[in-house]
Each structure stands twice: as C-alpha cells, then as structure tokens.
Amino acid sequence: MTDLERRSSDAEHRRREILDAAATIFARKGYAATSIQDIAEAVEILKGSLYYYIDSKEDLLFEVIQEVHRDGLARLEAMRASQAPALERLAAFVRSHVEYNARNLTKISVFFHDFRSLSPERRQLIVEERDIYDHHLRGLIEQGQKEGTICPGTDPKMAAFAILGMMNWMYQWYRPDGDKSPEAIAEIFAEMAVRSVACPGRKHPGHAG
C-alpha cells in the first residue's frame, strides 16, 4: 500500500468513526440538541478538525439516513432476481426487513426521528429512493393477486403501507437483550404479513424457509 493509499484508508476510517459517532448521539439527544462539539468530543478530535471530513452538520445526518436506504435498495435489488411466488417473495421482503431494522437500530431511530431535518431538496432525494421500496411492496401485493394467492379486494396501497407501519414501528420497542432473536422475529412479521393478505382457505407458501 502506497501512502496516499493508507492516508486516503485512515480517512475513510476516520470519517465512519464520525458518522458512527454521529449516529449514536443523534438517535439519544436528537439532530436539533446535537452540536458539532457533541461529535468532536465523541471522536476526541478538535472542533475545527471535524470539519476537515464534513461541510455540515446536516451532511452527517444526511449520510446517515441515505446509507438506510442504500442497504434497503440493495437488499431489494438481490431481491428482485427471485422468481418464487409472491407470497413467498412478501415474505423474504418481511424477513429481510425486519432483520435489518433490528440489527441498525441507531440509524433506524435517527431515521424516523429526524428526517424532517433535512433541507427540501435533500428530504426530495429519499422520498424518490422510499417510494422505490414501496412500490416494489405494492408491486408483490398485485401479483399474488394475479397468481390468485391474495385476495382480489386487498387494496395494494394500503396493505403496503400496513406492512411497513409494522415492522418500522419495532424500533420503538425492540431490544437486542430481549428474548427473541432478530431471526425470530423476522419469521413472526412474515407469517403475520402473508397472512394478512392471503386468501383465506388458500395453500401458500409465505412462511417457507
């Protein structure tokens, strides 16, 4: 390794440093009540210096709510290529959600609690990439609908947006010293979802392993 390649790595490792560090203390004091000396003191580096890695204090809020959604986007994208029945696919969705939400939960709960914090335009850019999530969630609720599996009066909209309320709600009550597993309670939100929405009297396969 070169030393502009080990210089250009201890940077990045310092800049994950502050947004880890970013993170924590927005989800326990709130975007509003953090200062940027709160940040530097977390990381022990003086109050100019943060600035060599950041413009704002809002960049860091931002990069934290993007990278949710950057991991949701790539977990839809490996997703997508699944050719199982919907039902099937609504669950792995569910699982694959929730498993998530339960493992980052500091950068859930800055999530929910201070996206409106953003600029405008920067709350534009995630609602563009949510909206694809959504609609890949509609989406599944309609072919299951075309396969027969779900019921033909569920309304795809408002399913969705039932299914999301559920498992982004865990972050209020979640604990990773609980009793139950991220797994476990991955499975309990996918059945719960499938069948929600699937034909009552219908053979699926929501909840396969």
Second form
Number of protein chains: 2
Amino acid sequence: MTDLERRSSDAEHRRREILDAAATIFARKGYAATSIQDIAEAVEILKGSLYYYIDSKEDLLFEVIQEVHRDGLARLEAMRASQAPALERLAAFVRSHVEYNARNLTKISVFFHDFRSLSPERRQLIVEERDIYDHHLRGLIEQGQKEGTICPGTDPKMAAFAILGMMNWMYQWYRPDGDKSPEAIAEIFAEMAVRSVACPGRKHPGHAG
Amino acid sequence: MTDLERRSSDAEHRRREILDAAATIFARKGYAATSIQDIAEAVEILKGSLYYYIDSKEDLLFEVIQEVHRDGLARLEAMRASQAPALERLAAFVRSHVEYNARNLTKISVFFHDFRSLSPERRQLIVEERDIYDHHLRGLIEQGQKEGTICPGTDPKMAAFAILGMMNWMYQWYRPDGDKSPEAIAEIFAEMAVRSVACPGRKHPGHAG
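Since the one above is the form predicted alone, can you give the form predicted together with a further copy of the same chain too?
Every chain and every other molecule in the complex is listed next, the one we just looked at coming first.
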C-alpha cells in the first residue's frame, strides 16, 4: 500500500465513522435537533476538521438515506432474476425487506423520520429510487393475478402499500433485544403478506398458468 | 349565555384554533423546527398573548398527541360491546382505524413523527393509552384462535404489529385528493387484515364455537 492509498483508506474509514455517528444521533434526537457539534463530539474530532469530510449536515442526512435506498435496490437486483411463481417471490421479497429493516434500524428510522428535511431536489432523487422499489412489489402482485393465485379484484397499488406498511412499521416497535429473531419475524410477515393477497381456494398452486 | 360563559366559550374556540394551527405546522415543518412565533403568526395573535392559552410548545404537542389517543380509546369503547365473531370484529376495527387515519392525517403525522419529542413522563402516559389499544387488537386475534378461525400457531403480538403497521403507514402515502375514498381503503385493508390471519379452510364460520 502506498502512502497515498493509505491516507485515502484512512479518510474512507473516517467518513464511515462520521456517517454512522450521524445516523445514530439523528435517530435519537431527530435531524433538526442535531448539531454538527454533536457529531464532531461523537467521533472525537474538532468541528472544523469535520468539514474536511463533509460539506453540511444535510449531506450526512442525504448519505444515510441514500444508503438505505441503494441497499434496497441492490437487494431488488438480486431478486429480479427469479423465475419462481409470484407468491414465492412475494414471500422472498418480504423476508429480505424485514430482515434488512431489523438489521438497519438506525438508518431506517432516520429515513422515515427525517426524509422531509432533505432539500426538494434530493427528496426527488430518493422518491425516484423508492418508486422503482414500490413498483417491483406491485409487479409481483400483478404477476400473481396473471398466474391466478392473486384475485383479479385486488388493487396492486393498495396491496403494495399495505404490505410495505406492515414491514416498515417495524421501526416503531422492533427492538434488537426482543424475543424474536429477524428471521423469525421475516417468516411470520412473509406468511401474513402472502395470505393477505392470495386468492382463497387457489393458494400455492406451485406453478404459473 | 352569561358574559362569563361567553368569554369561556370564546377562549375554548381560540384554544381549538391554536391547537389546529400547531398540528398543521408541526406536521409540515416538524416539532423541533417549529417556533411559538410560527404558531402565533398562523392564528394572527401576538406571541405574548399566545401564552395566555398555553404554557409551552410541548403542551401543544402533548395535546395533539393526546387527542389522537383519546379518539382511539373512544372508538375502542364503542366497539367493545360487540358480540360478533372475532374476524368480523377485526374487520370493523380495521375499518374504523383506517377511516380515522384518513380523516386525521395531520394529527397522526404529528404523533408518528414527534412522539419522541415529548418529555419522558408524558411519553409514558401515551404509551399506557396506546397499550390498551394494541392489547385490544391482540385480544381479537386470541378470540379468533379460541373460535378456531385464526390458526393456533399465529403469534397475536406479531400479527397485531403487522396489522397496525398496514394501517398506520398510511400517514406516509395517503393523500385526501387521491383516487380512493377513506371508506374504499378501509374496506380493502379490512379484507387484507382478515385474510392475513384467517386460518385457511376455516374462514368466516359465521359463529363462534
């Protein structure tokens, strides 16, 4: 490793530390009530030096929120290739989302609480990324309708909102020291989500068509 | 009406106005970013005069949040008397909650965003009221298990969280000018909630036992 590479990797590491500290303090106090000073103290550097790594408090918020969405899109990418029937894909989607939420409680809390504190331009960028995610879920419901496992009368948009709500609400009640593991909750929610849209009497037909 | 009664009713009216204005501004800007000055301007009175009606900004937050909970408990009281089977009671519970959320978007947004800005003592009071509400929902699921319409393996606590999430998440996406009425959304969500917990093959048996 050259000296330059080492310095760049140190800076990378420092940035990561600052980002994690910012997420933790935003989640606890809220974005508006957090000062740059709070973050500088948490990572034990001078406020002035913090500006070597970031331009503004809003930059930190944007990065935390962007990370949540990039992670979401990466998980989506991994699931897109599946050829499984819609209800199986729906169950896998819910499992993945619930486990992610359970393991990234701080970041998702910041997202849900402080999204509106972003500038309109940045909010727009995030909304576009989120739409891709939401539309994937709607698409799974439409796929299930084509396969005949989800009733034709189901409104894909409303059903997707209901399922997203079921999962995202976790940031209000989930505690890492609770009596259920992320996997156990993921399994329960996947089953409930599938049941909530599955057409009665036509459940789990195994294959499409 | 005596002069005293009239003055007291005027004050009541003024308080209501202040409370509604506070809820609207909190919902838009967030509690931390809202000043007493913002609220005074919205109701067109002097900041100093505002203190005739309230003691602090936190008092306003507490009142808005308390209203949401009192309304919830009042709706609960009205539903408690029902002798219907659990799945019917669950559907009625969801309908009532969803319609309320749709019609009180500002207040519920303040609650979900700014609950943590309350003092620990006040937070505790609200948590106790909320627990009554959450336990009622769990109780309906347990009733369904006794009646055999909800599978014995269902975890009442997790199922209640999932259903509350489905409904409460509305504050993130519901818009009064959207293409679905509160009643239509309430109906869709009631059906999804019932399906999500109903034991397959044993749905809607009509009566208990």
